[in-house]
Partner chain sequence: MAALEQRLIRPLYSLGRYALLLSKGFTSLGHFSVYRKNLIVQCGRVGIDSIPIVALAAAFSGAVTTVQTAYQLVSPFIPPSVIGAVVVPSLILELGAIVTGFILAGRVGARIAAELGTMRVTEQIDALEAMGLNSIGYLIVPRIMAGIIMFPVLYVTAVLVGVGGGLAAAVATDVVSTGEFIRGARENYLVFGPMFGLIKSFVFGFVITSISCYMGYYTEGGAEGVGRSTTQAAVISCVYILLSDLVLALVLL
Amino acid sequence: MICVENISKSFNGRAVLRDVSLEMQEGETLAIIGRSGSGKSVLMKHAIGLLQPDKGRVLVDGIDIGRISYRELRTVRRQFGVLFQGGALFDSMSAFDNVAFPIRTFTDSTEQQVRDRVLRCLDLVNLSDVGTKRPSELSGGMIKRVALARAVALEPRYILYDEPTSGLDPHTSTTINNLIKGLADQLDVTSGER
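In the form predicted alone, give the structure of the chain above, and only that chain.
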């Protein structure tokens, strides 16, 4: 469970979040809706410990992530998969290596285990044939799907989506939304979307 308790955050004297609270129960899908600049991404960054609140706290499975060491925070973050708004793929890496990155970084998997996991993740998003391509060779929808494959690579308990269909045509947006729903059901994860 993710519990945000009365958090506030300001940047350069401008309040972005004011006394915000919410709970995400296990297995729940939650959407946060608001106009541009209303603090949705800032809230998401607090949930994974990329930002610390000026006031309040964030609990992940009962752990106050503002009061733990960086090493402990890395362990908590392994429970999260994040699909960033623009996909945030590494341009210099192939789709395969983008998906492999968190596996190689955060696990002791052998290269064969990495390969098997990456191919399974690419297959989950219906892109089993793009492993050798770089992001510049992929469409916007394909980039989002590779980023989604990377988000699930560590088999997270929680997946956060930052405007997953932003900039996509209606057909591709529907495809991405269907993939998100299907993966939430198939992988039994808790997910939040802004």
Second form
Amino acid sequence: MICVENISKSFNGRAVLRDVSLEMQEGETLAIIGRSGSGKSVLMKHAIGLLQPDKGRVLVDGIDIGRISYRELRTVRRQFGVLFQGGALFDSMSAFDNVAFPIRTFTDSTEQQVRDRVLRCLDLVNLSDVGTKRPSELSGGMIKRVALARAVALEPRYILYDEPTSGLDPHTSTTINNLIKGLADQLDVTSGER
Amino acid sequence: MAALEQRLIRPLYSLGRYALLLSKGFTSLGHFSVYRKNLIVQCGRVGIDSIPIVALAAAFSGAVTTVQTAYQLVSPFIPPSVIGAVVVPSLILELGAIVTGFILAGRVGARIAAELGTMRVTEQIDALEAMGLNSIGYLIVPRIMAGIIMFPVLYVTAVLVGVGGGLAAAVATDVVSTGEFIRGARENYLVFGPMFGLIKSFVFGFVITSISCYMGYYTEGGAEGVGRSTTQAAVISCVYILLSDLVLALVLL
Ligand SMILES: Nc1ncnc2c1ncn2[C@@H]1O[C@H](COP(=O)(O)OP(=O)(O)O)[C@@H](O)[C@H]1O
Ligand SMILES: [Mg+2]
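May I ask for the structure of the form predicted together with its partner chain now, the form predicted alone having been displayed?
All chains and molecules follow, beginning with the one already shown.
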């Protein structure tokens, strides 16, 4: 369970979040809607400790992530899959290696197991044929889908999506929305969709 | 008053953040296997790829020093072997390291800052952190280690090529024979010289890569910010190379 308790955040004296609280239960899908610039991305970054609130706290499974060591925080973060607004793919790597990165880094899988897993994840997002391409060779929609594949590669307990469908054509949007729904059932994850 | 405070606090703030960055990177390292591949890649980029330009600059420095020494010193009362005695120690003590340092500040410093800056503004660093990785350890440690490992290699290359360039210029302009040049160099050889040069090159390697990593890692403000970090990385690296050069000379000589 993720608990955001009364957090406030300002940048350079301008308040972005004011006394925000919310709760995400295990297995629940929750969407947050707001105008552009209203602080959705900022809120998401607080949930995984990329930003620290000026006031209030964030609890992940009862652990206040603002009061634990950096090492412990990294352990907490490993339960999350995050899809950033712009995809945030590593542009020094191919799409395949992007999805393989968390698997290679955090598991002891053999290269064959990595391969199987990556191809399965890319299949989930209907992109079996882009593996060797670099992010700069992919369209916006493809980047988001590869990033989604990377976010779910380790079957995280929680998935955070930051505008997974904004700026995409209706067809791709539907594909991604179905994917998110499908993932929630298939992987039994808790997701915050923004 | 506020402006003065700003001026006093800003450098302290930067220094503190720089120290924290380094300590965070080097204290919470994970398994070496995570960094090994990165380290090899960085050694290639910092070191191997820089050899041609470093060699070129060193050859010319050696040649120019030779020609100028000949012009200034050699007369009927001074033997031509003085050329070897001046050129070789200058390369070992100062030119080999400082020429390499300036080239790497531009070449490697700018590259590191641009890479890390772009990763910062496109949220790739956030993505690394969100996965539970120590982004500082993962990105910065291999780059700094590559600098510390490869800079001495480049320094040695620069000295060897520089001496070759100096010798070639001496022979080509017919001011001194090869034998005389080498005799001069030998008679005035400082045992501590190469050690001093190597210490310098370790320090320069660290200064350039750590400053550039700092500038890149804390980039703010989109493409413009990346541009700013890139130029600042090169300029500030150069300034600190000069400063550390002076400090090392005062402390060690
Ligand atoms: N690192 C930052 N520094 C300063 N201001 C920021 C920073 N991050 C976000 N903001 C500001 O916070 C507000 C909310 O941003 P954001 O969460 O990205 O909006 P959105 O709801 O569109 O995702 C914006 O006005 C933005 O300018
Ligand atoms: Mg946003």
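A quick note: this is a predicted structure, and the numbers were derived from the prediction, not measured. Positions refer to the first chain, counted from 1. Only the largest set of C-alpha atoms that superpose within 1.5 Å between the two forms is called the rigid core.
Superpose the two forms on their rigid core, then report whether the C-alpha of residue 75 is displaced by 2 angstroms or more between the two forms. It does not, since the residue 75 C-alpha is displaced less than 2 Å between the two forms after the core fit.
In Å, how large is the C-alpha displacement of residue 109 between the two forms after the rigid core is aligned? Displacement of the alpha carbon, after core fit: 3.5 Å.
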